[in-house]
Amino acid sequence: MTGDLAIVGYGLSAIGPGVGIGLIFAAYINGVARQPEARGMLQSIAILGFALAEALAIFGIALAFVFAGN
């Protein structure tokens, strides 16, 4: 079998951050629906969580390209 197995690995590992981002914003929507006055505080926490989850995906694709080059 030829090809880059690292890219397939990244495709599988991208499922984790995708699910994580979905859970972050689902919790944010539930929190705002229950307490609309806490929207500002919850929004900053949700954006921070999104950034951290997305950073994992970006780190994963960087590693996929590094290992695909070998």
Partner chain sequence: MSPALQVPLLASGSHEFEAPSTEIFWQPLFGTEGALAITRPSILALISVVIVVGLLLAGTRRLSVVPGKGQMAVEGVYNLVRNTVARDIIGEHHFRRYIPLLFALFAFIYVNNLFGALPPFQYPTMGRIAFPIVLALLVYVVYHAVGISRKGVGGYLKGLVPSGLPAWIVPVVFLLEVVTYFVTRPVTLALRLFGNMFAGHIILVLFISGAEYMLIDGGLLLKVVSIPTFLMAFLMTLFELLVQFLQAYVFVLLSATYIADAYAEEH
Contents of the next structure:
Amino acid sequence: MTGDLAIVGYGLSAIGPGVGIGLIFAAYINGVARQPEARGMLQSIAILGFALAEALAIFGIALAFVFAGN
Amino acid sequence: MSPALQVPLLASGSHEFEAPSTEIFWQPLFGTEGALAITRPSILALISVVIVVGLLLAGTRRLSVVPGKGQMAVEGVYNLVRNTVARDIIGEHHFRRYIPLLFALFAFIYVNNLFGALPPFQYPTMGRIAFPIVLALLVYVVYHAVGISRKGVGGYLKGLVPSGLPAWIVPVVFLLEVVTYFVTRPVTLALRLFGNMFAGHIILVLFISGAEYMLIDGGLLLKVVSIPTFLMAFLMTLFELLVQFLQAYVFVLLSATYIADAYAEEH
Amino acid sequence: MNLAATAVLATAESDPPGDPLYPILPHLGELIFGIIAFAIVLFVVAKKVVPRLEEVYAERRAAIEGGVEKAERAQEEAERTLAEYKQQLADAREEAGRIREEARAQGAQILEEMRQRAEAEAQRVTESAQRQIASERQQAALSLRTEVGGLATELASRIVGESLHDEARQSRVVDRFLEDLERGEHAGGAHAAARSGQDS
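I've shown you the form predicted alone. Could you give me the structure of the form predicted in complex with its partner chain?
Following is the full complex, with the preceding chain placed first.
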């Protein structure tokens, strides 16, 4: 079996953001369940946090391409 | 189990399945096939301009206080960008200047993202990094220009560090903030959009081409398995539709956040 | 995998700077197209779409504000009318009370007047009755006087046996007798009568 070790690296780098995004949305759901009227405010904060956590995974995929084939 | 039995069950065709790779994104159409080649995403970007401009102009041609159907749709999107993003994040005083930029960003990105799922195009323009880079660079220039014009170069750099920190930690924080403002933010802004569209497109191509291969070249078992694979491709397309919207929204949201940061006295 | 095959072929032939194996490196042609495309969109949005939409927003806000103002005005007017009605109602009540009071006063006055009139009438009736009684008494006294005179004369003439028919003497005697009688009324009837009897 052949493949690229960089892609394995991407897989590893996706673990952290995966957990992080899960936590963010868990907190968001909790918040909305407790205070449904704060939904609008929480939503943009949750998406912002989601985007920031996701950035790490995106770094992973970008670096996977950078190092692929080297 | 003999190989003779295995072969017709799994593969009847002669050629091997070739997994989609990053090469599927390189599609020059006309001209020289070098740096200036006119590629498929370039054409798609131009088509998206026609679509965006056409829809927006048609939707706002005869505006009335009581909106019609087209105006209602345009206003719905405009409301999202204007009120939920621009006004709530940048603030009541300055947000009007940035509505055109944010609205144009959202419309352009969303239509180009939708190309990833719309049948005649089926290619996410933003899956080519050049386009996200252009947009991120524009936002980068805008928010730095805002910050510097409001506070001056020295004030802007000084504003990066929150006041009240112990003296020994200031250089570290300053370095971190400079990296964040000048490198991480634009790079992640561009890479996030690119990475999502790129990876989403590869996933779709993988599912569809895999299912197609199993259906046409596979044996009996693979032909049966291809049905859930097609189903999965369909589900992934729905998921992609969500991601396409979300990424356009996130791009605009982050742009607004960066601009708001440039306005903030200290962050 | 037709596309991939052509792509591979293309890369093999020219090895473009936008090397497909490095998808995170931008392709120059696409950069240019991206700039042009977004510039057009941004231009149209900034010059046409946003101004139009903002205009509608302003109009709508004005309309809503106008509506609110109108509603406020209507409410104000309603309140004013209500106050007016209440005022009128209060006025009417006051008027009714006043009229009632007046009527009561008038009634009382009428009653008073009637009573006065009745009293006056009663007094008048009493007075006239008294007057009548007085005149009747006088009349009676007068007739009594002549009659008593006649009788007394008769009686006296019978007792005396002498005619007292001389008119002048007769009337003088009677008059004296009566004067005595009247005086005697004050002193004592019987005594006077005895004296007058002596006189006669």
